[in-house]
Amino acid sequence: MNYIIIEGLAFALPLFIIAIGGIFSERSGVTNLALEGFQGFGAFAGAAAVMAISGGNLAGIETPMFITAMVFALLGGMVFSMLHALLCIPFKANQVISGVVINILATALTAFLTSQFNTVLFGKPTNKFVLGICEKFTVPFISEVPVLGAFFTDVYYYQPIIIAAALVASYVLYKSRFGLRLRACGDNPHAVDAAGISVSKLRFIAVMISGALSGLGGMCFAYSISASFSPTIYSGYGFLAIAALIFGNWKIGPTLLACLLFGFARSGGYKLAQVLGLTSAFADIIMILPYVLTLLLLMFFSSTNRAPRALGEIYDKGKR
């Protein structure tokens, strides 16, 4: 049980912060299928910054480089998300197509840039940055409590950062004037415009926030799942985050529960494969459990979901 909780949290929390980014974008009215691209490019920016500063030698400087990676991942995801914002808001492109294209672009671009980066700096034309596993800590005394203590055992350094970021994001979205206006953009943008507030500006900022949070989540995956960055490590996680926020009805609290469910399903699948001693072929089948669970949840609960009323609609100031 401890293994399922520890590994489930390590997967669920990065997924959660990516989903929060999606909530910000979609509550403003911009459909965002580009979360996977944002997290990939953000992770690339963070990993590239670490490799450039350290020269590829991370021994003894893991913590400063970890902080550097988080900062550059936020900035990288934010900058890359501006492409989606530009296409969807001022140029009024189809938001679904824009998201799909940006995901494809991110995969190809990060593969090319990583290979070129390694070739120039290290003379090795590989599309992978080896980062190492993020450091962990265990909370004394509480970690010794049965079951509950697993939540405080072998905690990655990025997990408290994600929890803090999620609390700030929740306050901004639900308690601040900016959050009220952002949510109004997704439900009644003409009312926002009538109040003298720029709908385009709010939506642009919301997409940039989604890019920053997705970049942070992508960097966390790079530091935990494979201890490296490559264009393939985040494949599918962006869409899993989208499924989580839809299942959570575009609300942060229920979305957290959905992410935890996916995380525990994933770690539970790993544990089941180990206990049964399955070969790699059968173990891979069990690993699809989170995605099967996603399909089932959407199948049975999507009818009760209520998306923002203006989600996906291109705002036209002349229409009422």
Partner chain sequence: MNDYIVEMRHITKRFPGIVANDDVSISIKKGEIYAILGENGAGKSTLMSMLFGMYEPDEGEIFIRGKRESISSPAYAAKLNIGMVHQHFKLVQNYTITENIILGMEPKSRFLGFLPSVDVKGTNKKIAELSKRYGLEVDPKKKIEEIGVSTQQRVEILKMLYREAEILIFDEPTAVLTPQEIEFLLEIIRELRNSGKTIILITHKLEEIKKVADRCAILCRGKLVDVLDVKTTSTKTMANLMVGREINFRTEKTEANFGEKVLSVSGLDVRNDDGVSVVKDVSFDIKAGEIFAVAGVSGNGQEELADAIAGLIKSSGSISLKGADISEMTVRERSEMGISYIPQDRQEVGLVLDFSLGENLALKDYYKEPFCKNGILHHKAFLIHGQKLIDEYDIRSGQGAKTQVRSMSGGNQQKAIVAREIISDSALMIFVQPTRGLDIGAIENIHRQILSERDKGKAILLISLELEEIISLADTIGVMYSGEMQTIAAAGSLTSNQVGEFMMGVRSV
Given for the second form:
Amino acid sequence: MNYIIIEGLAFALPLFIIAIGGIFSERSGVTNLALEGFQGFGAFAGAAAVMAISGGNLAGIETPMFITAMVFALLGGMVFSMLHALLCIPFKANQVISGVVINILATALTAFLTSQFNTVLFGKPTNKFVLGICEKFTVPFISEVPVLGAFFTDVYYYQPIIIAAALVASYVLYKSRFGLRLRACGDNPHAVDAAGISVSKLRFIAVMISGALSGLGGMCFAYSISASFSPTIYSGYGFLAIAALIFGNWKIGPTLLACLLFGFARSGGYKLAQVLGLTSAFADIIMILPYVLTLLLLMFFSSTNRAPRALGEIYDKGKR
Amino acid sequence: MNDYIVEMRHITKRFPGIVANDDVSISIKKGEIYAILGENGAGKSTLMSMLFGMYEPDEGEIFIRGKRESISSPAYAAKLNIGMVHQHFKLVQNYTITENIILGMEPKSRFLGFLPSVDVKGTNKKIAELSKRYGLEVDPKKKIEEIGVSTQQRVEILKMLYREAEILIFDEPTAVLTPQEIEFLLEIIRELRNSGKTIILITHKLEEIKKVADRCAILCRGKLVDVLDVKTTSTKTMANLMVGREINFRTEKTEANFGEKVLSVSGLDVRNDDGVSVVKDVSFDIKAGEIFAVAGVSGNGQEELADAIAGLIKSSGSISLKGADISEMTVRERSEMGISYIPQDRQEVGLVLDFSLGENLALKDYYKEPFCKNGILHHKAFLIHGQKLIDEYDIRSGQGAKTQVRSMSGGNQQKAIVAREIISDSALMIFVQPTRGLDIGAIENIHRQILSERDKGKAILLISLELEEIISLADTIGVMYSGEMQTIAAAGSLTSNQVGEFMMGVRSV
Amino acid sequence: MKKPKNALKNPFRRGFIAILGNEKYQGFTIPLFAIILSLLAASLLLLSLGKNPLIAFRSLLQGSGLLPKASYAAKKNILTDFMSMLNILTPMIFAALAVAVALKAGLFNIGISGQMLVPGFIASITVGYSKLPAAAALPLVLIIGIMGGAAVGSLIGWLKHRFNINEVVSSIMLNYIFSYIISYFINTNYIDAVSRQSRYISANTRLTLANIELFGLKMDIPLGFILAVPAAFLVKFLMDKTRVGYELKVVGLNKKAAQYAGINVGKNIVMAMAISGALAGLAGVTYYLGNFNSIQPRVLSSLGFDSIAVCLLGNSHPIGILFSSLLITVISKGSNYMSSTINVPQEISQLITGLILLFSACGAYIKHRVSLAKDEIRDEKLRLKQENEEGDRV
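Let me have the form predicted in complex with its partner chain next, following on from the form predicted on its own.
Expanding to the full complex; the earlier chain stays at the top.
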């Protein structure tokens, strides 16, 4: 049980922060299939910064380097997301297509830059930055409470960071003036424009926030599941996050539940395979659990789902 | 210094292909109700959009309170205390009334004691007070999607008042209201003027101008024709100036000659996607040669009634056409049985804008010969059929049947739909808002066609929000309110005020 | 008042706008312009690495058999390279056509890779591991490709129609589900102990004749390519000239109008996804039983996403797709040779592809700017004419 909770959370939370990024963008009216590319590029930026600063030798400076990585992932994701914003907002490109293109570009660009970086830094054109796994902590006493304690055991350093970021994001989206305007943009941008607020600017910022949060999420995956930055970072976390946010009806709270469902279904599946003593091949069958679950649940809930009204619409002032 | 609060001098605005405003100059005094009269497409809305900062003029200058201003955005217009109620309301559907009103000028409070946040709770009270002061009562906590059109309009007015606007622009504010609601709105407008505001009223309805306005500028095809003192000018003069020619108000209508029963609807119920009942137990018959007109405020179930008869939405109850039960039939089966349908939203429903005119004119017959044989389309047939309708119904398009419909004017788009639906020679024709957004010439044309179809012995279901249209065309009038048919009566037996009372549900038989 | 711009002054700009502004040809002039822009950007990138872009581009063409190389290994020449380029091109064309058909019906088929994998796997284990002669096996493989792809496609269409599940989400979920399930079966039943992939299929059942001796040369002959080009024309015919195509387009352009015209929207959504899936299935069999001869467990082909971009680059037009597929394939096929001749990392070719896609995505914007400039020139001409007339009167 503890295993399921610990591993489930470790997977669910990075997914959650990427999904929140998606919520910001989509609630402002910009479809965002580019989350996959954002999280990958963010992870690259963080990992590259660590490599450049540490020179590849992480021993003894893991934690400061981890913090560095997080900061640079945030910035990297944000800068890269400006490309999507640029394409979708002033250039009026189809948002879905832009997302796909950004993802392809992210894969190509990070692969190219990684090998360039490695050549310059270490003289070897490999496609990987080895980072290791982020440190963990266990809260004394509370962790000994049955079941509940698991939430406080072997916590990756990034988990509290994500929770804090999620709280700030919820406050911004639901309580602040910026959030009120942002959500209005996704429903009726004309109303926002008539109120004298620039729709373009608002959406641009919203996409940048989604890039920053996705970058953070990608970095966490690099620091846990893969213990490195490599092309395997593009294994669909961004798309899973999109499924989670659609499932969560574009709201932060329900999206957290969707992410936890993914996380626990995944870790639960692994545990099940372990307990039943199944071979690694069987793990594949268990791995479909979160996806099948999502599809089934979507069958029941999709008809009541409401996407933001103006989602995907290119805002044109002249048109009414 | 002069006493004009707004002056627009020699304004010219071009859009690709047309000159929307051509050297227009107007001056508006503080505290007057200034009407801008013109047909659809005369350039009224464009002119006011420039005052509100939505567009910038290509040529000309704008002076506000005697100072030259370049109004580059609605935000700047708001700073100059200019507010506008747009024809299409600009409201966020899933926000409350308060949230909509404060959007862009949010009052602050502290969340958890230190984080700056939007003060919705405190503002609810303020909005309630504001609405009471101007007699525009609303429940600030209600969401826009839960309230009716006239309340939404109040929200738009409150939005301006909250922003302390001094110059209030109303763009066609009465288009969607009942006669009683119009009276009420005009009263509000008068009161606003009395409290020192300057009002600009964009409209094409002469009686309204006659009732409230002090002066009136008349635009015709982008040019300023005249500025008149309303008290000393007759509506007839204004109308002629607006259209640029003599017009007669009466539509020539011959005596009705009813035949057999064509459509019979009984106990019809429709629920919308959320399971809310929108049409409740509606029953009526239409005979051949009869125009059955349904009056009602927008959103009272009339559109759903039409959709249900055409088969576009599910309904329960019985619908029969020429004696045959059609309630289980698909849209196509019904149309083949003899239903033509001119839908309310021509661009969204009636046409495929990216298709050519020829393809659109065969939208309901494309699968039949000569258009299609064994699954293969014959483009020539589309062109020939298209050209025939273009000639017969005088549809103006740049490149004949090959013209992309998107590039055609609204009037010609509507002509194309009407032509397509008339030519199918159906026993029942449903017209929903057939003249919305058209200019007077086009309206006359459509009205003539509706009457001529009636005289040919078609049964006609006309649904309109324009009471005038209903009164002038109907043989029988039905009034819907909140999904129920309030009354069904012969056209002559109801005055327009009585119809209005039924429309608001305040009168019952 | 705006300052009158002198839009007529620059004859170069006027000519340029006149070419790009011709709406009849915008279908290819604008993508072409985007490609030229992106090649310029790629040149800058190459220059910054100290490489000559012209040599780089030439080596791309050489590597893909469009230009002769300086020297060839035994039994190889330009035809060998060209044929192996066609081998990669074939599934790309099918996949991009699949995206285009769905797009016409307003659907975004992001599940191409899943729709490739399922029939690819089924055809491999049924026909691929059989001892059927080629004459029986190859048609069977194609049929399985069409049916299998269509089945997965229509499942996605049905989920959208029946449960209102966004096709993007359901295809992503189904991609994972199929990928893991098939990986399980490969790992348990069909694994090759050395390659860690599924066992190779028999040469008889492969849609590419591999390492065939012809004219004294050794080469791969992609039989599927014979079908790929006609498939593009068939799709064009289907969309332009048939009732099915007309209905799909109405559904794609305006669902409400489709319903109003009596067209069954749900049926058409499923139909569009079935056709799209069938094409993706053909991509799948020409990929897994042509281009390759085994399946890597847990790996979804990147073709799934690349084809979306290729489709966009070809303006979702079947014939345009033939050209855009060629372009992208040439870049990826030639990248090997380029990286060896001028010593740049191979990833750079992906980056060039990325740039091309990026600029193509701006096509709508380029079009918008061009039409603005066109209006400006027209207004200016009008103004000059008026001034001249007034001048004459005076």
